[in-house]
Structure formats: structure tokens, C-alpha cells
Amino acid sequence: MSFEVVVEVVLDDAGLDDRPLIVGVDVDVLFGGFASSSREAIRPIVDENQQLYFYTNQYEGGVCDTYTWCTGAVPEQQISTTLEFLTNEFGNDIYTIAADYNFGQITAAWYRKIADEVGANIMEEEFIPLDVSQFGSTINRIQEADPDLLVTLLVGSNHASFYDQKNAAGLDVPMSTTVNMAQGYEHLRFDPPALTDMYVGVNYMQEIPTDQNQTFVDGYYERWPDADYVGQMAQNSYFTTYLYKQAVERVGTTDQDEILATLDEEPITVEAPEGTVTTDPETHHVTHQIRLARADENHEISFQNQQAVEPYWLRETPYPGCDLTETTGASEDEEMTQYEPEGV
């Protein structure tokens, strides 16, 4: 069975509206959205029109939506597998700086939740507006607090200036994040030693040292030789297309109702460049191969602690959990919710 890209568009987050694709073009499936703000602009339209939608970026987690499949990594996968190791290695006192919008706020809440579970201490949190590019006062406060670990959940070109400024100020502290390197390849874009001792739980980076990944990377650059980096968005979109392909072949049609039904019936597994990836019908997320990536003083990347991690949290909380295979009788709100960690 072959596939055709009927229409491909790039929409800015400020004016995002996918109604022409759904109503006008009548697409069978939507892929896309980068920032959490774009996903949240898309989802109400998708739900209103009962449109199958794949969001392929890593994000702050919690989306439980009948029509949306989130195939990037989520905090319970990225943080739960890394924070205990980092606090054992460096100490329990953590200082968080995060972008002041839903990604930064909710991901910071996840760090609070996991820190509490592993016996660590969030000393302080700062939420930084997206237009801020000068971090002198923040750096001073971090130096005064003297944390063992600095969590950086910064996004965008303005926030990127933090790393050179911290090094110029002599702030030398191990860092943890969910967002850098794997998608924005900051370890290549920023001059060393800006990201020295940056640790991130990733499902994919170009540098993963397996034959399976090298074949993918070689093929990618053969087709797009001017690409700057093969990041997680490229890999996630690649394997998600094959997940969709398997679903179509299973039912023999691109009818969206049948595709949605078969995606909810039983897991689908593909061999992705990161390794084995499996869908989770209950939550509309996927099990990822998570590795702890570290950038050294030369921004060389090393990996450790690979493990398959399910998107477990949405199944468990809030009671009775997100189970999108059991939506009969559920209210509309229950089928398109974004849950957040409670009590943190």
C-alpha cells in the first residue's frame, strides 16, 4: 500500500489553524506541531472534527485525547530514569530555571514530583519570560544557593544566551534538562564549553552508537545533505509514519474511524533508529528506549543507562487513569484532557 502527502504546510504558532486541512483538503491524518502551544492550538480543532493527529515532539506530558497520539518522550520517561542517578552522583539540592509557559511550568512540576520520590530537594524555582535574554541576576541567585544540580528548562533564542553568560560568570554546576541537545542540537550550535556536564534523558540523538541508527543517519544525509542535524523530531516523525503505515495495512483502508479503532485494539511495534518502540493504546503514547546523554567540556556526547520505559503515569493518575480504550460513556472533557502532576 502506498501513501501520498496531499498537502504539506508550515504554520506559525501565533495563527495556527488546521481547519483548511481537515475540512477543505479532508486529509486522512495530521502530523506536526513543535511547541506545546501549537499542539494545544491544534487539539481543539482536531477533537471538534474527530481528526486523527500525531504530535511527534517530546513535551511536558499529560495529554489524554481520543484523537491525538503523542509519540515523543514524556517526563515520566525522561526524568524518572535520570534524576535518581544524577542526585546519587552529585547531591540532592536542585535549583530549577524554566520557561514561563506551560512546557516550563508543567515540566518543573514533574521535576518536583520525581525529586520528592527520590528524596531530593528543589531549593528554588525561577520561571523566566520568553523575551528575557539577560540572566545576570538569576546567575547570582544560583551561585548564592550553591545547588548540586541545575535544572534548565529554557527554550528559544533569547534563553539560549544563559549558557555563555553562566560560564562567563564562573557558574560551574552539572545540569539536567528534558529539552536540550536532542531537538535543538545545542551541543553543536553553542561553542564549548557552554554545555559542559549537561545531562538529558533522550529517546533519540544522532550520536546513538548503533548500526541501526547509523544506517538511518546515513540515509537521512544522503537524501538531505544540507541538513544541520538529525534530531529527535526527524526520528520521531520517521517511526510514527511507520506506526501509521502498519495500522493502515492492518485494516486495509485509511478510513480514520477504522484506523483509530485498530490503534486502540492492541499495541503496534516498530524498530526505530532508537530501538524498539511500541504504542500504548490506553494513553496514546509510546514506550521509548531512554538513554542518559551527557555533553563533556568539548560537547562530545556519551550515553549510559539505556532502558525501555513505558508512559506509565497517565495510566495510574488521576484515578482511574487515562484509558482511551474505554471511552464509552466518557464526557467530552475526559477524552481531551491534559493532566498535570498533583500536589506538587
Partner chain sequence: MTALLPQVLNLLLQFLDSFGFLILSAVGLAIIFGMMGVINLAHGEFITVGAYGTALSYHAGLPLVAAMVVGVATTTVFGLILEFTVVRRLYGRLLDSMVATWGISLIMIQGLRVVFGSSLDSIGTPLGNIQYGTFSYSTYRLLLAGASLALLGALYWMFTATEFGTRARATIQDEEMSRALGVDTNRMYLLTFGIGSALAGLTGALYAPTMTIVPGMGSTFLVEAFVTVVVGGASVLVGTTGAGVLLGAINALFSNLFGTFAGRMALLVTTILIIRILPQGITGLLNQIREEEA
Second form
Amino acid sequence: MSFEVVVEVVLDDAGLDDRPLIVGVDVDVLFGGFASSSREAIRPIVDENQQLYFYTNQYEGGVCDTYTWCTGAVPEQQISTTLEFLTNEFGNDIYTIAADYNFGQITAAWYRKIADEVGANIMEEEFIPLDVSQFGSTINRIQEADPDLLVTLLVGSNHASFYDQKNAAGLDVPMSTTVNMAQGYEHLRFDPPALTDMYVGVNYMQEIPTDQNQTFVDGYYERWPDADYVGQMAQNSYFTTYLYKQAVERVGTTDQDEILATLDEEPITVEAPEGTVTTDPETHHVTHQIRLARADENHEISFQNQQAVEPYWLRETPYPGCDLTETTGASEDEEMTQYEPEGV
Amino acid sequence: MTALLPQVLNLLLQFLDSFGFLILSAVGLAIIFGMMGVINLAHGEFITVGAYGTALSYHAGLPLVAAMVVGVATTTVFGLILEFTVVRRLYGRLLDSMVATWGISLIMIQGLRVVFGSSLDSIGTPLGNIQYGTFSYSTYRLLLAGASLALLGALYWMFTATEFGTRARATIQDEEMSRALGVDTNRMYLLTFGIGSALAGLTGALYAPTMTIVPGMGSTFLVEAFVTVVVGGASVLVGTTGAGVLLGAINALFSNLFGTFAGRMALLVTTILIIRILPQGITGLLNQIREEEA
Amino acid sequence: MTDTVLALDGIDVSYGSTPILRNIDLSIEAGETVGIMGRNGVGKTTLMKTVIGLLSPTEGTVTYQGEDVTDLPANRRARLGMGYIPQGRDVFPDLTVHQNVRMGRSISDHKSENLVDRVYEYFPRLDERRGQKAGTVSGGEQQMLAIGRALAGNPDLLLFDEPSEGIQPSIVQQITADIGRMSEELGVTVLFVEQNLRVIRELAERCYVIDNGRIETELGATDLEDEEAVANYLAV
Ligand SMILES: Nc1ncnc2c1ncn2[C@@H]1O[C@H](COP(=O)(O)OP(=O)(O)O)[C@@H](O)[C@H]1O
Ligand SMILES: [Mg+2]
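Structure of the form predicted in complex with its partner chain, given the form predicted on its own:
Next comes the full complex, and the chain you just saw is listed first.
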């Protein structure tokens, strides 16, 4: 049996109150939300209305929610293998500069946690207010600390000035991040050599040199010739649709209870442009193919160290100990929460 | 100790960097405020226009310096048009002027986004860097600090040694009397607004090679500009320069010792304290001292 | 033929809805020195500001050297040759004495020669203080400066608003003499507001008396000789 999946854009610029969207239209499944803030506005409504929801963007991790599936990469996936690789390559001393808000604080905590796990040392962390665009003193302090690796968790256009200023000052140090390139294609938007030696653990970038990906990218540009870049969000939404399709085919209906149940019963695997992706019923996340992407001085991207990485942290016990398979399918008794790494 | 000299140099360079940024951010705003009592909340966007003019003409093939001239000229013309159509009606009406120019700023940000998209290609900082000890510093940024000093010098000259400067100061001190002596004060205001706009444009042009060029980039200058004008008070030269020195030193010291966040906090805390202690800013303090002497 | 330098015709002036001056007619011939007297608050300053153009009349016309200047702003009238010395002097306190004097040069656009050097001949005390901030010199010196500033532009008409007010008597005498000299040597026409009897009698060839926002009386040369009669008008 096969189903035609009808995708309808119900509201393409969802405001923070999406109540009328699912209450009024009675959808089978909800995809969407870009920023974490909109996801966190959507989840309570989804939970209240028992609506199956796929959030497809990369995010800071920790959502454990019986109705929600998060199919983007999370920090433990992006950071664990890449940080191990980078500290082996360059050394153990790490300096972190991060945007001074929720995202920066949490991701910096992730680097702390994983640095601990791989035996690296966070020399110093500096949190930078979002309206700062001048980095003279930061650059000075980094030079003084002389780290082996610079973790940059900078956000927004003010912070984007950092890279040029760092290069102009002659600060020459490999950078590790989770935010750049895969989403905002900064390696194409910023003039080289701004991002020289930036490393980021990605589950997807359009440059991934596989035939499977090439076919996807070609198809994408054929459909949307004016697109600037095929980013991770596009790919995630693409394979997530196929995940959902498989679930529907398995149970032979779009009934939400049955779909939620089958998703919890047995993992689903799809061949995504990034490679094999498998769902993780316990945490409602997915195992991704994580590659370490590097931008060179011409902003050419190369990939190394590809590994399948599970969303392992959420199910660690005793904390956070997320297990959404205790009840097969959704249940009011299961969790609908977001955990943060300890020590944020 | 061998490490001491580079540390002192660090502090000095950061002071110059911070001083330059404060002065260049503030000076256009300060001149317009000092002369006309108008707070131009679109000041940041005037700076953006300067940066856009520079970046667009640079990418169109002009050499950087010529592109900067275009950036300044564009902002000046833009400012003059705005003065003539809107701002002129708002002189002496502080709150009205803030609301109106805020609206202008919103229109400009969205307008730039609609016309030029979410960002322009960056320019890239020229001139390389200087080395000292384990440190290095962008030569261009040193040049920016130099530019701020040169600009203050030029403004000092303009206000004290030229006919225009004398008339401008006379107009600030007694508008009615200036008119009764043949000064076309409307034209004075137009010119002053043009100069303020040109200075904002210059700031945008000078910082364009060091920043990401996006419609909202002006906001990063506005905080510094306000803080400097508030701490400096109404006197453009003495007040603004004094505020630049004071705030630049505090920002450099705290950023150097405790990081960017601390530098920023110190900057704002100092500003709050100054407003409490000296409501008229450094200008007020100097006037007080002068009166006590007299 | 007599040249009328200034003529007001049926001038009404009000602040907001409060009428201050009503139906003022006056005219001054070239080379004349004419006084305006009246008690405090009758509208003398208002009249002077209307002449220079800092206030606009609601009715009537201001004619200057044959030209209707009613709609010209003060800066344009100044450039036609009106030199204004306001009540309270209003020198620019943060400019130097010399800068203040030079500010007057834009008066009388049509004359190429300015009188900056002449100013310092009339007022040697200003010469000594050229580089000093105007806000720091004495009241008498500020009055000299206000006069010098207007004179520097080589005006055809000088408008004085109570030049003797708040100045010590010895200097009043000197300033009165100076005004007389200017009128004589430079041929400049003078309209002045004054409450000081001696100054009026010494300078004025004739005099308008204002009361209640109207011109009450005009005193000719012979009337002005009667000291007591003139004093009466000031005392009313
Ligand atoms: N700016 C003003 N607004 C309202 N009323 C004013 C203003 N200036 C003066 N007046 C009033 O106008 C009248 C005439 O003032 P003024 O011309 O200064 O008198 P004088 O110079 O004869 O003493 C006075 O009653 C005064 O209170
Ligand atoms: Mg008066």
C-alpha cells in the first residue's frame, strides 16, 4: 500500500501563538518552527491538543516530549566526536567565546561537559552581549591565553564582525562551533578568509560529496532555482517527511495515535542526503551522520571523521533519563519537558 | 618583567580603540544635539547609510578611499533631504524629534533590507597588523583611533577658527540675536545637520571594512553614541572628548581585566553614576568649575 | 526731498491672543535721531522687535528705505542695514569680544566696507579686551560691545533698546556721547528706546511717547526742551 502525502503550508509565518493553526484546521501532523523560542511556544499547545509534531532544526538539545520529535542535530552529536578529533589534532587548551544569552550559555556548557569527557581543558569562557560589534579586547585576551582551539558560539550580525577583526589583528587559531555554515551558509556570505580554519560538526551541508546528496541538491535547485543554499533545515525537513511517510505506510493510516505508537515501537531508518538516519524511540531524536566540516582560507569546505552519532545524552541515567518508550505511543503520563545540561 | 610592556601596550591600544569607537559613534549625534536640541534616533542608520554607500561603491570597483568618500557624500545628501522634509519641523521639540527619528530609523532598516537584502558582501580590513610580544593588533584599527583624533582636531578648528564655526556657536548661544545680526539660522541648522550626517557617514565608511554590513548594523553604534553624549553633555568638543577619554579608559580597563561583558557593564554603570552625580554631564561640570572661578 | 528710512503703518502686534501694540504709525527720516519713551511694560521692546523682524505684526506694514519689509525675517532685514542693540545687550557670552564684533559684519550686505576698526576707535576699552570672552567683561563694556557689534556692519539704521539700563552713570554719559558722535560722523539714523530723561533730552531730536500700546503723543524739539513736561510723561 502506498500513500500520497499531501503537504500543505498552513501558515508559513507562524506567530508565537499557533493555537488556531492546529485547533482550527485539524492536521494529521505538524512540521515547523525555526527558532527554539517558537518551538517552545508551540510545544505546550501541541501537548494540550495531543498533536504529533516534528521540529526539524538543529537546537540546543534536551527536549523530552511524548508528542514531539526533534529530527535536527543536538549538541552532544555535533560536539562529542568533533571535539575529540580537534583536541587530538591541535591540543587540549580551549578558549570559548559565546553569545550572552540562552543559546550561548547552554552550548558553552555542552563544550564544558564534553571537554571534560575527552580530557580537554576550558581555559576561559567569555560571554559577549549581542550588541557588541567591536572585539579588540576579546582578541587581545585570546592572544594572551594562547589557546589551541577557539570555540566561537557567536550569533547575529554584530558578532559576525568578529572574524574579520580577528584576522585583521593577526589572531590565527583554529575555531570550533556548532552554529555556523550548515544553516546560515556564512562561508558563502562572508568574504574569505573570514572563516579560515573554522570547524563545525554537521549532519548536513550542501557540499557533502556523495552521489546521494548530489541528486538531492540538483533536484532542490531545479525546483527552486533562486535558492541561495541548501542548508541543514531543508535536508532535515526533507528526510523527516520520508520518516513520517514510512510510519504511515507501516500502520496503513494517518491516525495520530497509531503513528505515535509505531514511532515508539521500532526505529525507522531512511536514506537521507546526509546518509543513513535512524529514529531513537527513547528520546524522540534521531541518529545522525556527523561529519567534521572545515572551511579553508578560500572558504572551500572539506569533510572528515564521518560517524553515526546517537542522541546519547538524553537517555543517560540518572539525569536526564529520558525514556519515552515506557508507554508505547503518546501518553499524558510521559514527559513533556526540556532538560538542560548540568552546570549551565 | 618582560610581560609588562606588552600588557601596557595592550591597555593603551584598547583604550585608543574604545576611544575611537566612542568618539566616531557619537560625534555626529553630539553636534546635532548640541546645536539644535534634537536627538536623532536614526543616527545609527545614518552610519549604516555611510557603510552601505562605501561597500556598494567598493564592490562596484572604486578604490576603498574613493568608496568612503561616496559613502560620506551619500549620507550627507540623505541627511540634508531629511532635514529639509522632516527634521526642520522638530527643532527644540526633544520628545517629538525622538519619536519621528525613531520612525525614520525603522523605515530605513526595513528599506535597506527590502532593497539590498539581508546583508552586503563585506569589504575586508586592509593594512595587516603590527606585532608586539605574543600580541598583534590590526593596523587599520589604530588608524581608526588616529582618525577620531584628527576629526576632533578638525572640529575644534572648524568651531573656533572659522567664520562658520563662530556663527554656529553664536546660534547655539543666542538664536534670536544671531538672526538679528543677519545669520540665516534655518540655513545654519540645515548645514549643521548636514555636517552631523556627514560625520555619521564617515563613521559608517571608516568602520565598513571591519564589520558585517547589514541593515541593522547601526544599533551597535547607537548605544555608544548615547552613552558618550549623555556623559559628555551638550558641549560637542569638550564634553564629547572628555566622555571619550573617561569611558574609553574604563571600558578598556575592565574589558582587559575581566572580559567584554565586564567592560560593557562598567561603561553603563559609569554612565548611570554620571547622570546621577552630574545631570549636565562633563559639560555641566566644566561650566560649574568656570563659574566658581569667575 | 526727504528720505524716509523707516515707516510703520497701522501696526498691531500681539503675543498669542494678547494684543500689545495697536495701530502704531511712525516714520523716521534719514539722519534723524528719534526717541521712544514710555513706562515699563507698555510695549517698547515689542515695537523694536517688530522693527528688526523678530516679531511679526498681525496688521500693518513696515517700510524700510522705501521697501515693504513686513514679510522679511530678521536676518534679511539686518542685511538691508538695520543694526539692533537689544535690551539687556545679549552679547554672545562664550565668543570673544572680537568674535562678537565680527558677528556684526553681515549687517548691510550692500556695503563692502565694514567698520570693525572704527568700532575699536569708538570703544578703546573693547580693543583692550579683544581676546576676552564676552561673558566675562563688565556690564558697561557689554553695552559697548553690543553697540560695536551692530556698528561693525556699517548700518544705515541703529535700533537701541534702553542703552542706559543697568549701567553706571559715568558710563551712561560716555555711551550717550558715543551714540551722538556716531549719528553725526557716520550719518546713521537712530531709533532708540529710553526711560532716562537725560539721555532722551541729549539725543532725541523728537520723541514718541507710548502708552497702552498706542502712540500717545509725539514730542518735537521744543517740547523736549521742557524738562518737567518730559519727566511727566515718564512718570505717568
Ligand atoms: N514673550 C512674551 N509673551 C507674552 N507676553 C509678553 C512677552 N514679552 C513681553 N510680553 C508682555 O508684553 C508687554 C510689553 O512688553 P515689552 O514690549 O517688553 O515692554 P517694554 O519694553 O515697554 O517694557 C508686557 O505686558 C509684557 O508682559
Ligand atoms: Mg523693554
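Quick caveat: nothing in here was measured; it's all calculated off a predicted structure. Numbering follows the first chain given and starts at 1. Rigid core: the largest C-alpha set superposing within 1.5 Å between the two forms.
If you fit the rigid core between the two forms, you'll see the Cα of T283 move by less than 2 angstroms.
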